[in-house]
Structures are given as structure tokens and as C-alpha cells.
Amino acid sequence: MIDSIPALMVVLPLMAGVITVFTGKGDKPWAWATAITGIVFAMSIALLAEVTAHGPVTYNFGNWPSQYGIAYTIDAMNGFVLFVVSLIAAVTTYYSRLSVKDEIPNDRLHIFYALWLLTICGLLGITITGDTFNVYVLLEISSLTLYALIAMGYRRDRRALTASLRYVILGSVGASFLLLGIGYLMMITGTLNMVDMHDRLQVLIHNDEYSRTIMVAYAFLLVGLSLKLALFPLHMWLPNAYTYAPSAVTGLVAATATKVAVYMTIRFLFGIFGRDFSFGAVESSDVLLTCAGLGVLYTGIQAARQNNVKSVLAWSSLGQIGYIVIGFSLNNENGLTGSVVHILNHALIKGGMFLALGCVAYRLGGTRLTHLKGLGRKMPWTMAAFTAGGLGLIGFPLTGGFIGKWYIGLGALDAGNWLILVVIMLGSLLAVIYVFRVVYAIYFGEAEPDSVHATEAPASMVVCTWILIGMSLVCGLWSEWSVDLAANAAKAMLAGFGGAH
């Protein structure tokens, strides 16, 4: 049974998404989506336990050998990411009932949850598959449905439509670059399987064959992946997409979509090209470090300038992506371990903080800084969760955010890169500024007339918010399990594994 779970984790939400269209109105689509995401989360736990105990799990579709067919492979790296994605999907789906009913017309709820499940299907499939073209197909499934989900926020703010359109344009450009890169690699290796492609590519690189074609493929993939993970300066689709999407959609996307893009980048760069591959005369790691470092500083400044708190967190997400990219670009075990563990911790922190803002939007109809003034007394549990998440963004000791930054800092020391340590510290200082600017308004600001009579959010929404924030605190206090899993994944990727042989 365990060998079939990789296929079921993609097929189940795919079929469920189609069926959701016919489930009717009211709470039926939500109940159906909640059940499916709960089952998927349980399967991810089983897979992670199996991989940790006995090694990779592989499912070959049609029993074709992986070199000729599509193989779904779970190893230490994507088993960890699968756990993160399915956890966030399960929690945000349960959270979404009241929030989505408040923001989406009742006659479109079944469409919303159909798109929701298909987005989750695509994200899970990208993480599981060991076939490069399958990555592209599943990327399109998740992207197209996500464009529509973001646009459905137009009822509260019509800028959701332009945010979705911008995402469509830049997302399509990124997907095109990915497809071109995959096509070039297939042309010279004769395969789409990641492991097979890695093995054949290493022979070609060693023999200095097709060097120009390999360089072009690498460049296309690097640009395409950078667009998908919103790496500075290719990030401009993200702030508005996060700000104007429905609250539940923002919680799901901020915690999963860019994390899956980070996983794709690590899998392609380390699993296919290998850690020692250079982009011509310039080390590709230097290019990534420069973009990520500048991104941490630039986006921190932008976050401190925003008046919509969702926008503050959106710009903050770009900075956190920068930290993750810095970690794996350092090309050593501590740095990559920091990146992988920060995927989990940032997903929990940012997912929880966006859910907290969803609670505010549910009660007050908006998330501007003025809406949050004085809410520390009106919505104490929700605001406490937001504040705890903010400490994690800063990297305060005993929070999950501190663990990732710590290991990334160790990676910088291992690489002898003191400039990166300065960037990490400056980024944390900027986080202090934009987080405490909001926290000050929450606890010391004078409540606006619209929020004077605000009350705590419904229990189901607050509990889901605290599940994610609470787990981030647990990951800070008890970090051994997440760090061990991340370290195992880092060792495997540094060894050049594109998947299980």
C-alpha cells in the first residue's frame, strides 16, 4: 500500500477537484475539500515515516522503467516538502469555511473549492514527480488554477484582477523559460527522468560535450525558476497577488507555492546539474547570492513602507525567500540545511500570520494598519498569534525563524562569506522595524471607530491560526526533529541525487 501513496497523493485531489464542481452549494464543497486534504496529510506523514525509516519510495506508472515512463519518487528532500505542503493545505482548508463564505459569492463556492483542490494537486505533484516534463505539466495545473483563485478576490478589492493578470503574464514567461530549458536538456540527454538526466549530463560535462547547449538550458531554467520563486529582481508579481487575493488563498499560497518553487530550484540545480556546475566564467552561486542578498535588504525596506498589513507580509515573504536562496547558494551542508528547515518554519510562520489577518478581515472587512489599531484588546488571541509570528520573522531566539537563520549563518561562516552574515543581520534589523511598527499599532494604537466594537474571530479560525503559529514555536523550542530531517535532505542533494535509483 505504501508504494501506491505517491500516485494517490496526486490522483486523489485531482479527481476530487473535478467532483467538487458537482457537490452543490453551501458547506458541502468545503466539507469535501477538508476531508480530501486531511487524507492527503495523513498520507504525507506515512510517506515521511517510511522514507525516514527505510529510504526512498518509488511508484512507476504503468510499471514502465523510470527511464521510459513517469516515476514518482519520495526521498528525504521531497518527503519533507510534501509534509509541509499537505499540512498547510489541511489547516487552511479547514480554516477557509467562514472566511471564504464572507469573500466569495455562495453560488461560486463549489468552483472555488474545485480550483483550490486542483492547485493543491499541482503543488503536490511538482514535489513528488521525478520527470522533468511532468514538472511543467503540474506547474501549469497549479498556476492556472491559482491565477483564478487570486482573481476571485475582486469582490473585496477589484485590484485582485490586475494582480492576477500580472501574475498570469510573468508566470507564463517563467513557465516558458522552464519548458525551453527542459527541452534543451532532453535534446542532449535523450531523457526526461531526473536521475537519468543527471547521470548522462555529468558524462557530457566531464567530456566537455554540448557545453554551449548546457549553458543555455541552465540559463533558461535559472530565469524561469527565479520568476516562479519570486527572487529579486523578478519578484513583482508577488506583492499584489498576496495582498488582494482572498484571505484563505493568501494563507495557502504564501506558505506553499514559493516553497515548492524553492524545492524545484534545489532539485534542478543540485539533482540534475550537480553542485559544482558553473555558469560560464561566473559562478552561478554568486549570481544567486547577489540577487538574494539585495532582495533581503530591498524588500525589508519596502515592507517597512506599507500601510496594508497584508502587503507588509507580502514584501516580507520576498525577503524570507532571499534567506532560503542564500542558504542553498552557499553550496555547503549547513547552508542547505538552513534553507530546507526554513522552508518549514517560514511556511508555518507566514501561513499563520496571514490567517490571523484573515480573522481581522472577517471582523473588520480590511487589513490596513488603521484596522489593526487597538485590536490587542479586542482580538487578544488573534493578535497574540500575529505577534508570535512576527518574532519568528525577526529570527528571535526560541522561535522557528531563528533556527533557519542560524544554520544559514553557519553556512556563511563555513564558506567564509562575512558579507552574507552582515546581510542576515541587516535583514533581521529591518524585520524588527516593520514587525514592531505593526505590533505597536496593535497594542498601543487608539482603536478606529470601525473597530471599537470588534470581537474575537470565530473559534475555528483562531484555532487554525494557532495550530500553525504554535507549531512554529515548537520547531524553535524542539528543533532536533526538523533539523535532522533537513540535514538528511541536504546531504542527499549535495551528493547530486535527482531521486532514487
Partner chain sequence: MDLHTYSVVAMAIPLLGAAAILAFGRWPNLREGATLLTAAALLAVVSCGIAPLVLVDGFWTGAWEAPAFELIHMVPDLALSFKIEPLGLVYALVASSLWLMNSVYAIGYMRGNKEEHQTRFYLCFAVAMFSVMGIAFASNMFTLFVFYEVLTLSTFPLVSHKGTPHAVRSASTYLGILVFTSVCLLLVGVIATAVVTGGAENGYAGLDFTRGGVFLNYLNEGGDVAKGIVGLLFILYIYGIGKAALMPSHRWLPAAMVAPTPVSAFLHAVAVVKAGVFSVLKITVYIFGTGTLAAISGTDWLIYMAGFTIVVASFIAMFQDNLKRRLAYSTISQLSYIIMAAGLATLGGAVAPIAIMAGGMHIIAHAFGKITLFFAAGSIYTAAHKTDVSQLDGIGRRMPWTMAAFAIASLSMIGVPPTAGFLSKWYLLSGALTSADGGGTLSTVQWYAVVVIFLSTVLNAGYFLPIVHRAFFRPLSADAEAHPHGEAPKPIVLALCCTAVGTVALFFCSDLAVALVEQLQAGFPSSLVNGGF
The other form holds:
Amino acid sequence: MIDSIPALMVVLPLMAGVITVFTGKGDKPWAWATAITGIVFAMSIALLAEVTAHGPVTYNFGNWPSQYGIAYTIDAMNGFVLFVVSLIAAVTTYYSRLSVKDEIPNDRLHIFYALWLLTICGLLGITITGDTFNVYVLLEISSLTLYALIAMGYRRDRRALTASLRYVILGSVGASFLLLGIGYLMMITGTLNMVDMHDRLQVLIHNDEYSRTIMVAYAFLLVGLSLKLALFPLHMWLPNAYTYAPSAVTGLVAATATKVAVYMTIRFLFGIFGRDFSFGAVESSDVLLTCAGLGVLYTGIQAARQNNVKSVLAWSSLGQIGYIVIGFSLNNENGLTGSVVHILNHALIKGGMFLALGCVAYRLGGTRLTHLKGLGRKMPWTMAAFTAGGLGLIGFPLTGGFIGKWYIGLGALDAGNWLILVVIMLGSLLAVIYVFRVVYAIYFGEAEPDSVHATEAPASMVVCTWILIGMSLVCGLWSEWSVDLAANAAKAMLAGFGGAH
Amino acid sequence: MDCTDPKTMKKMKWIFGILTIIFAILSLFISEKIAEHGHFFFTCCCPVDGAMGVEAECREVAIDGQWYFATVYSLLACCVLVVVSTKVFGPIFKREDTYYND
Amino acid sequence: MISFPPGLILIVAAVLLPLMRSKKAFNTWALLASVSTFVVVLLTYIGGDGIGDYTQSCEYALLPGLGDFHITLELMQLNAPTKIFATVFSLMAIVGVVYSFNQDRRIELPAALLYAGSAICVTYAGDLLTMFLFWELMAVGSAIVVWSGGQKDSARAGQRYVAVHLLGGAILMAGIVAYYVANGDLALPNSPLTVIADGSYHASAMVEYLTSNNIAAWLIMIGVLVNAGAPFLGAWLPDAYPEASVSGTVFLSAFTTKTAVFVLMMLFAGADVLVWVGLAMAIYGLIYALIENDMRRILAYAIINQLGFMVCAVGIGTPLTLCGASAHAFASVVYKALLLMAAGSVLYQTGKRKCTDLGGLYKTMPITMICTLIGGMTISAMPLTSSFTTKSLITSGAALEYELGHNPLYMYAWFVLMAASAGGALYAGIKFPWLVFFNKDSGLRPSDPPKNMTWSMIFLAALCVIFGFPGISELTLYTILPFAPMVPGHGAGAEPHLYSTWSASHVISQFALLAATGFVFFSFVKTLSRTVTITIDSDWIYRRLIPSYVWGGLLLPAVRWLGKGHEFLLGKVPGMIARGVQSDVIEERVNKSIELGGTTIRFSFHFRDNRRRDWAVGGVLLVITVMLFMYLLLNFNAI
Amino acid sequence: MDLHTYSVVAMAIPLLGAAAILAFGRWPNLREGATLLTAAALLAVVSCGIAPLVLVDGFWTGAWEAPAFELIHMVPDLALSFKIEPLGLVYALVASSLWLMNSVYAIGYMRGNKEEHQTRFYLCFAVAMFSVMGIAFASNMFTLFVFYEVLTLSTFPLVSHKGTPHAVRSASTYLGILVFTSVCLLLVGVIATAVVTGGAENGYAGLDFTRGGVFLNYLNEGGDVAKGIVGLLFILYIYGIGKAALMPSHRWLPAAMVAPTPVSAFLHAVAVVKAGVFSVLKITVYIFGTGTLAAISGTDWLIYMAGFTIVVASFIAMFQDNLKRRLAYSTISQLSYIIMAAGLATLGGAVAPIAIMAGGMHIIAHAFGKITLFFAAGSIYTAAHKTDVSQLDGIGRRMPWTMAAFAIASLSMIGVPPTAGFLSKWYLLSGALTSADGGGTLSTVQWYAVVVIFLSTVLNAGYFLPIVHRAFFRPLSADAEAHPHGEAPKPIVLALCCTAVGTVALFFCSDLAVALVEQLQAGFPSSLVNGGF
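Got the form predicted alone; any chance of the form predicted in complex with its partner chain too?
Once more the chain from above appears, this time first in line as the rest of the complex follows.
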């Protein structure tokens, strides 16, 4: 059983997604999706345990040798990301019942959940696969379904359509860049398998062969990945997409999509090109740090001036991605550990906060700042979750957000880069401002006439919100386990291709 | 004598002037031995021994010399003090009554 | 046996007095407290054999604990000069209480008693810290006395007074701390005074510190000299004393400066620098007294002038001069209080304080006039007054010291002191009574003051005369001096013997000096008649220089500039950043303003319009292309 | 009970109190009862439970070697752990005893002025006290940082209590400056400390407060760090601790004056600013070590800056007509006494221990004096509705107890005996006048410190005593004649009399205070760097 888990992780949601279309109406699609994501989550835990205990797991589809067939390789790095993605998927799916019913036309629920599962399938697939072309395929699966999911927010706000369209265009550009890059690499290495590609690339680089081609492939890949992970200044698709998507979708996407893109980037930079090439031969460290650093500041300021709280969080996500990029761009163990652990913590925090906003939207029909005024007394649990999450965004000590920043900070100083440390702290300060604006409205604002009669959100939604927020707090307080996992992943990545040899 | 009358000033000056002369003569009278011993000025002017009431010849001379000197010295000192304070320091340090409006 | 410092009685009384509701009870208890203090002071002399017996003590652990920081306060120690200073202080407390019977301020008298009590406690202090604690209490008490004055400038003058004293206190404290740090001990260096009694003497630890330029000694000396009214440090005295009330000034004149003399005597006997300081004070006080117009300011400068004698005497530091300093302190407390009471009576009766406004009062204020004359004669050291003896002790001491050692310093001292003595007769003995009571008629016809004031004056006038009577001083004053004022005999084998003032020549010469002074006064009377002016002293530094130039010209602009910098950083920069990033369509605009340092800073937050045009897709694609090329170009040569 | 376990008990009490306050929110009497009970219990635990154990000679130095009470271990270098040592005890004692006073006072004030949101008010107070205990007993820099931030956040609702736009803006300034400095400077310093000294993973103390100082031990164990880096880190720490209000990061203090008076008292005397200066002392002693700072000999700037702050803040105070603003600037000035003490300690040698004692003593003395002053300001506001100094003519006749307490506290601020302020001034002067090399000569910077103390004495007198003069010696203004009033409500008068008496009592019964600060001296013999640089 354990042997086939890697395949099941992808195949199960894929098949289930197709089946969902036929599950009928009402709560059935939701129940089906919940069950599937639950199983997937359980499998991811099993996989993570296996990887932690016994090292990388490889699964060859159809028992083809890896250089011809498709191989799924799970090591400390993607085992960890798989865990994060499936965790978020499970929780948001369970959460989504009421929220989706409220926001999606009831005759399309089955379609919605079909797309939902396919998105999850794509995200898991990207993470799990050891085959570069497979990455592209699954990326397209997840992206296309995601475009549709985002567009489904049109019922509440028609701007979802334009947001989705923009995402389609830019996402496609990014994907095609990736495809080009992968194509170049395949051309010179003759393989699509990541391990093989890594090994051959190292030889080529060492012998100084095809260096221009490698360079171009690298550039295409990095720009494509930057677009996918929404690195400043290639982030334009993200804020509106997050803002106008249905609440549950935002929760899922914000917590997973960019994280998976980050994973891909780390995989390509460290696992395929190797750190000596990525940060030695090519000076991408400076470019990435500059972009991410400026991005942290710019997006922080933007977040501080949004009136839609969902928009605030969307911009904030960009800033947090900036931290993650800074972390791995530092090219040292502490920095990379910080990045990885922040993938988890930020996913939990941001997922939890978007779910909290989903609760607000469910009760009040919107998430503008004026909606949240005075909600501290009316929706105490939801708002407490939001506040706790906000502290995490700031990077307040004892929350998950702090741990990642701490390690990234250590990494920055290990690299002797005081400036970037200051940027990180300034980013935290901006986070204080944008979080505080909202929290102040929640607890000290006078409720608007519309929201006077608001009550606490349904228990199922609040519980899901709190699961994520609670986990983020746990990860902040007893963080040794998550940091250990992240540190293992970081060590593996620094060592080259995930230690799969 | 009406003390509020400005003319009193002149009378007072005379009175004190005469007193000064009397005391000076008195001092001279006591200090006849100055010339005899040739002492002069400060070593002769030690006032302490006089105060002690010791009857030592040398000291006697010294004592007397001092007393004679005292009259002249105090006259001079007072004049200098008055002139210096009113003519030199007065103009420097005297200000309108409203100088400090604090 | 008395085992607590008698001043505590007055301090306790000072705390309890404000609780008295009726005026009568108030006066009665105040009088009772001061009289009992006087009695207790006298009782403290009993038991020891006088000189050298300083064993009675009352300890209080101030900073107990571990290690080096254990400090025990010796509250009660009979120091050599304690007797005479404590006696005159407690005496003045009684007279002062009586004199202020008819004033109606509820805070002044308790404060004055606190002040007097602390002064007495200073004289009984067994260590530097105890001394300092009561020293500061004196400052507090006396400042309240000044504030109670109710004159036009009392508030400001009191403020300056207390600031100067607290500054002096801080300097003194720093000195004590430095001494403690260097020495590990705070006991008052009593030894030089005891040794002096045997005729031989050497410098105290403090004087040695002074000569080796140890900061401790210098800081302590400067701190004490502030209270002593030394030039440049003492401008508070003529500034504040005239602003106190009629009765308050009497208290003020008695304690602060004389405790300073006491402390100087305990610590710095024989420090040459004090000779210079004392001479400077004598001259400085004299010159200012001569050109001053306000009658109480004249007397304030007179205090400085007379203090010059005492400080100089301490600096000479021989048995004779130390006795002279303490005896003269006694005499000058009495006559200065008497003169200030007289001046106060005039002020009380006429409401005027400038010599130019007064004159011709002798007819209607005969008792006051007579008392003033007695006071004037005493300050001039007229034979048959107390200070004829006490001042002579000092001048004779200086001369003797010159004769013994031929140190020219003491010769200068003698010259200057003689001149100052003559000058003192000039302004206080003649000028002050003349301008106030005689001279041209001001037209005022006030009567003598109320009985309690009159009798206080008469009592003090009597003291001046009694102690001036031949033989009386020897019987009374000499017994409470630090030690007997002995002078060496001359000639082989001559025994040292007790100093005596009364010789024909000395008397004659003193009269000669006074007569000459009188002659000069009436010769220069036109020059000496006052104009309506004030004299500026070193208080100019903190009344003009610092407020207008240092503060107004230098610091205030700096502080304002600092405030502007803050304003810029806190107020403008965030707004600039906000505006710089955001230049698009505005949906919501929130104007805010913040008060900072009196100025209003306006923030303007612009919230982004969600409908505004984002970057067009084409624009983003352009950025993507640029990024791609950037990578390619940046690394074109890398490989 | 183990010594260090007490620290958690001390923290748990205010937290339980907070829960009780929340539960009793609807019943004001019960709620205030809970506040008072909590405060009393906290004081009892700190003064009767912890203090005796520490004061037993030598006990705590042994206990210091024992492992700290570790509540939560997060990752290497990051752990919430607590340890009791004398400096923390000084702070905890001051805060807990004054909290009791402040609670009594707050009840009188809040009811007297009919303020709203009282439950929130008392709740935040209790939470703030919780964080104060956390700061006092933190055993590593991270824990201190955490509770430092909790204190900032929990006092924000107190500062903005009135809810007016002005209050909110001022509170935002308060929060903004404190958070900015702590995040952008202090946290950077903390991270850098972990990196520079190798941290727990390499077997060094990392962020744990260490006898002699983390850096000192690191250097003495053969570690290597550039002098410039240590100096830079010191700057980061000092300015990162914005609560110490060293110029130019002092602006939050006057801004916070918009708060109700009990809060001002809490900020200025009990908790917040004390947390700042306490942290400064703590990092000087335990993170850097006086020996390290003496060796880098580049910390004179701290004394110069502290002296500048003392003098300039006093000057500004002199020109403030609003009573509370004047007190606020006075606080800024007085805090720098403690910073100056920390600065003097960095001269090393014989100066260090006594300077640290001066800092500890001034924490106590200033706390008692300043709380009295604020109580008096609030008392005047409650009884007479007056906020400006210029309105106080003759008020001493109507409110003799209040103004007498004010006068006593003023004397303490100036450092006049017999008040607590004298003791700390004594120690501070000792620190300034003790020469680092023991040879009896003073360096320029020491002279500077001495002169600043002189100036400060005069300036303090310059802005406090005129108020006393006004109150007692000026006639009542015509306006005041028309609006008769008496003393403030009894709880207010009781509280301020207690603290005023405390100010004097500290002088006469200085045993406990002196014994405490002497523990600092006894426990931390100044040691020098013997390698590294």
C-alpha cells in the first residue's frame, strides 16, 4: 500500500474530480470532495513519515525506468510541501460547504467541486513528480481549473471575470516560459527526469558545454517561475484574483498555489541547476533579493491602503512570498530552512485568515473594512482567529510567522547581508500597519448599521478557521518539529538533487 | 541740631574731622618712641602684642606705631573705597530699577 | 544626657505647627519649641569636660546592608565649634519667633523653624552625610521662607534662591561622594581643631586633598562657598534676602551663611585659598554695599562683607583666628539680625525699602533708631560693643601669624581686613542709619513697630552691648568657643595667655579709625547719597545670560530644530512615501492631523480605488520581457 | 517551591486576574475586587515569596546556575524561559507594589470621572502586568522581547481609552514608535546576537542572560567578534528599546499623555518606561557584560546621549504648561539617569557595579516619585478639572494633601533628602565619581556626567518647584473662587498619600531597597575581557 501512495496522491483526486461531476446536487459533491481530500491528507502524512524515517521514496509509473517513464520522487522537501498542500486542501474543503453554497449558483456545485479536486490534484502532482514535463502538464491542470474557480466568484463581484482573464493570460505566459525552459534543458540533456537532468547538467556545466543554452533555459525557467510565484514585479495577476475569487477558493489558492510555485523554484534552482550554478555562475541571488526586497516594501505599502480586507491579505501574501524568496536566495541553510518553514506557517496563517474572512463574507456579504468594524463583539471567535493570524503575519513572536522570519534573519546575517535583514524588519513594520488597521476596526470601530445584527459564523466554518490558525500557533510555540522537517528539506536541497541517489 | 537738614552734613564733617585729629594726636602722643627706635611700618605695627598687654619695650614701640598708622591708613582706605566703588564700580554695575523684568 | 541633636525639636515642631488652628496656640508652641531647644542646646554642654569631648552620639543607619555601602549617620556629636554656633542659632530661633508673632502667614514660621532646626543639626553632625542631609533641609526650609515673603519678586527670587542652593547642594554632595569613594569614610575630620587647641596644628585631610588637587575637596569647598556667599557664587544672597518678609529675613540672615562658616571651619581650617576668598568677599561686599540703594540689600552685602572676615579667619586657621571666626559669627548673627529687624521695622511701618524713599524717621521711630545705631556701632567694632572683641581676634590673629611666620599673605590679609573694617563702619555704621533715619526728610511719620518687634530689637541691642563690656566676653563667650583664644607670650619662657582686647592703644586706635571713617563719610556724602538704581551682581548670569542668550539664543532654537526634525520624520515622511507610491485615482481620502509639540501635522492617507485601472496586461508582459533580458544580459559574460 | 518556578506563579496571577475581571465584567464591584485581590496576591507572592529567597545572601547566585524554568522550547535559541535574579526582582517588586496603589487609585479615578469601557481597562491592566512579570523574570533575550511586545500591545487600548480621534492618533504614535524601534532595531540586534555569538547550536549561551554577559563569555572562550560589530549591536539594542525614551526616540511618551491618569502613572512609573530602562540595564549586564563594553571603549556616546536627553528634556519640560506633558518630559529626563548609569557601567572597572546599583536604585526611586506626581495630576483633574500648570494658583489650600504629596515627590525628583531620590542620586554620583582605573582621576565623560547631574538638579527644581509655589503661595484666581471644590475622592487621596509616604519611607527604611541593589553589586563582579579583541 505504502508503495503506491505516491501514485494515489495524484491519481485519486484526478479520478475523483472527474467522478464529482456525476455525484449529483446538494451536499453530495462536497461530501465526496471532503472524503477524497481527507484520504489524500492521510496519505501525505504517511508519506512524510516514511520519508522522514527512511529517506526518499521513488515510484516509477508502470515500472518504467525513470529515464523513460514518469518517476515520482518524494524526499524531505516535497514530502513537506505535499503535507502542507493536502492539509490545507482537506481543511478548506471541509470548510467550503456553507461558503460555497452561499457564493456559487447551486446548480453548479458539482462542477465547482470537480474543478476543486482537479486543482488540488494538479498542485499535488507538481509537487510530487520527479519529471519535468510532468511538472508542466500538472501545472496546466491546476492553472486551468484555477482560472475557472476564480471566475466563479463573478456572482458576488463581476470583477472576478476580468481578474480571472488576466490570470489566464499571464499564467499562460508563465507556463509557456516554463515549457521553453524545460524544452531547452531536455534538448541538451536528453532527459526529462529531474535526477538525471541534474546529473547531466552538472557534467555539462563542469565541462563548460552548452553554457549559453543552459543560461537561456535558466532565464526562461526563472522568469516563468517568478511569474507563477508572483514575485514582484511580476505579481500583477495575484491581488485581484485572490480578492474576487470565492472565499473558499481564495483560502485554498492563497495557501497552496504560490507555495507550490515556490517549491518548484527551489527544486529547479537547487535540485536541477544546482546551487553552484544558480547562485555561483549566475548571479541570480542579487536579482532575486532585490526583487523580493523591493516587493516586500512595495506590497506592504499597498496592503496598508486597501479597503477590502481580502485585498489587504492578498497584497500581504505577496510580501510573505518575498520573505520566502529572500530566504532561499540567501543560499544558506538557515535561509532555506526559513523559507521552507515559512511555506508551512504562511500557508496556515493566510489560509486561516482567508477562511475567517469567508466567515465574515458569509454573514455580512462582503469583506470591506467597513464590514469588519465592531465585529470583535459580534463574531468573537472568528475575529480572534483573524487577529491571531494577523499577529502571525506581522511575525509576532510565539506565532508561526516569527519562526520563518527568525531563520531567514539568521540566514541573512550568515550571508552578511544586514540590509536585507533591515528590509525584512521594515516589512514586518508595514505588516503591523496593515494588520493593525483591520484589527483596530474590528475591536475599536463602531459597527455599521448593516452589520449590527451579525452573529458568529456557523461552527463548522469557525472550527476550520481555528484548525489552521491553531496549527499556526502551535507551530509558533512548539516549532521544533516543523523546523526539523524544514531543516532536513533544506539540507537535502543544498546537497543537490534531494539526496535521491 | 536738625538731622534732616542738609547743612548738618557740614557740621558732622567738622565734628568727625576734629575727632580724627584728636585721636591722631593722641596716637602720636603715645607713639613718641617711633623716632627713637627707627621702627617703621608693618613690623612695628603688630597689634597683637598690644592686645596682649605685654610690657616689652620693643613691642611698645611697635604698638604705638601701628596706632598712629591706623588713623592715616583708615582715612586713605576709606577714601579709596568710596571713590573706587562709586566712581568705578557704580557706573559699571548700576542699572535702571527695571533692568530685570523677570 | 542629651543623646539627640537639639535641632530635631524644632524640626518636629515645624512639621506639627501647621496643624495648629488658632494663632495663639501657634505662637505659644513655636515659642515653647524654640525656648526648649535653647535649653537643650545648653544641656548638651554639660557632661563632657568641654574641649575634646565629643563622645555623645546618636547613630542612624541610613544605607545599611552589605559590603562597602554601609553608612551610619552620626547625628549627634559635639564638635569643637558646635557650642557657640548652636547657642547663637537657638537664641536666634527664639528671637525670630518673638519678632514674627504678629505676622499672619501660616507657612513661614514652621519653615523658619525647620530651617533653624536643620542649622542646629548641622552643627551637631558627626559625619559629612548627616551634615549634608540637614544642609539640604536648610535649603528647603529657607526657600519656603523666601517664598512666604509676599513681596513682588518673592516667587522668582525664591526660585532662583532654591535653584542656586540645590546646585550648591549637588556640588557639595558630589564632593562628599568623591571623598567617600576615595576615603571610604565620611567622619568629619575633627582632628585639626583638636590639635590646634594644644598650640600645634597641621592641615586636615581635607586641606591635604585640597593641596593635592583632589576633586573631592574642591567640590566640597565650592558647594560650601555657595552657601557662604563667595563672589560669583553668592549673588543669591542680596537677591533673595530682601524679597523675604520682614521676619523671614531675620531668620535668613542668621543661619545659612553661618553654617557655611561652621562647615568651612570643620573641614578647611588653614586652607590658604580661603584667605583669598575671604578677602575678596570682604571687599566685594563692601563695594556693593556702598553703591546699593535698597536698605535690606545694603545689609545683605554687609553680611557678605562680614563673612569675608570669618572665611579669611578660617583660612588663616590659627587658634586665635578660629576663635575669632566663631566668636565673630556669634556677634554678627546678633547685630545683623538687629539691623535687619530695624530695617524690617521701617519696612513694616512705611512699606518702603529704598534709601532714596526714606529719611528723617528718627523723630517718630526713636527706639528703632537707637537700636539701629547700636547695631551700626557694633558692626563698626566700636569699643564697648561685642564685635570690638570678636573682630579684633581675627585681625590680631592675622597679624600674629605674620609676625610668627612672615608669610606675606597674612600681611595682605591684615591690610585688607583693616580697610574692610573701616569700610564696614562707613556703610553700615554711618551710611545706613544716616540715610534711613536722618538725612533729608522724606515726610514719612511712622511710629515704632509693634511691641514684640520692638522688644526683640531691644533684646538684641542689649546683647551687642553686654558682650562688648570689658570682661563679659571672657566670662561668657570665651567658654563656648572651640578653645580658649590663647596667644603666645614673648620673651624667653613666657607663658601663653588669654587674648584680651582692652588696651589703651587698641581702644584709641579703634576710635581713630571710626573718626576717620566718619570724616570721610561726611566729606563724600554727596557721592554716597543714593540714586534710584539697582546693582547687577553675578546673578546676571542666571537672570540674563542664561535665559536670554544661552537658552533663548542657543538652546531654544536647537530644541525647536529637534522638534522640526521629529515632525518631519514622524509626520511628513510617511505622507511623502504614501504619496510617492500612490498617484492614481483616489476612492477614499482621509485627512488626519496630529498635534506634535504645538504644531499640527497633517497626514493624508489615500486608499486605493479598487476600480482603478491596474497595469494593463501588455505592461506586465513588457516587464516579463525586461526581466528575461535582464537575466540574459546580466549573465551573458558569466559563462 | 523551586526559586525559578515562582516566576511562573507570579505571571499566572495577573493572567488569572484578567480572566476574573473578564468574567465579572457586569458587576463593577466584583470586578474591582478582583483587580485589587489580584494586585494584592501578586505583591504578596513577589515580596513574600520571591524577595526573601533572593535576599538570602548568596542563595540566588547558586540558584542562578540552576537551569531556568523553561515554559516552552521552540527552537534552539528561542525558548520561553524564566529565571529570577535581583535586577528582575527590583523591577517586579516596584511594579507589583505600585500596581496595588495604582489599582486603588484607578478605582477612584475611573469612577470619579465616570469613564466608559472599564472592564476593558482593568483587563488590559492585568494583561500588561502579566507581561511586566514576564519581562522581569525573562531568562533570555527572546522571552524579554516577547513580553516587551506584549506590553506594548496590551497598553495600546489603555492609551487610546478615550476613543476620541485625538486619543487614537496619539496612541498610534505611541504604538508606532515603540513597535518601529523594537522591530527594526531591537529584533535585528537580537538576531544578530544569536548569529554573532554562535548561538546555542554551537554550544554558546546564545540569547540566554549570562553572568558576566553573553559576549564576554563568548570572547573569553575564544570567540571572535569585531569591536565595531559589538558597538553597532549595542546601539541597536539601546535604540531598539524605545521604551527607555532616549532621545530622539522619546516622542511616544508625550503622545501617550492623552490616556487617563492611572494609565499615565502605569506608563511612567509602574511598567512601561521601567520596562525600557530595566531592559537597558539587563542587556548591559547580561548580554554584553560591562567588561566587554569597557573593552570596546566606544560606548561613551551613551553617556553623552543620556546627558543630552536629561538636560534637553528638562528644558522642554520647563516650558510645558500642561501638567501631564511637563511630567512626561520629566520622565524622559529621569529615565536617562538610569541609562546614564548603564553607560557609566560600561566604563568598566570599579565603576560598573556601583553604576548598576545606581540604575537599580533609580528605578525604585523614580517609580515612587513619579507615580505620586501623576496621582496628584489626576487628583487635580478629578477634583478641579484642571490640566494646566497656570491654572493651579492657590490650589494647595483646597487640596493640601494632594499638593503636599506633589511637593514631596518633587523633592524626590530633584534628589533632596529625606526622599528616595536622594539615594539614587547618591549612587549615581558614586558611579560618576568612581574612576574606572581606581586611580582617582576622572575622564572627560565622567566629568560630563557629574556636570549633567548638577544641571539636572537645577532644572528639575526649575520645573517642579514653581508648581509647588503656585499651589501654596499664590492667591486663588477669581475663576477658581467661583468654582469651589475640595479634595479628590478618598481612594485617590489614599493612594497618593501612600506613595508619597513611600517616597520618604524609602529613605528612612532603605534596608530592603539597598539590600536589593547591593545584590546586583555582589552578584556581578565586573570581569574583563581576557581575549578576543
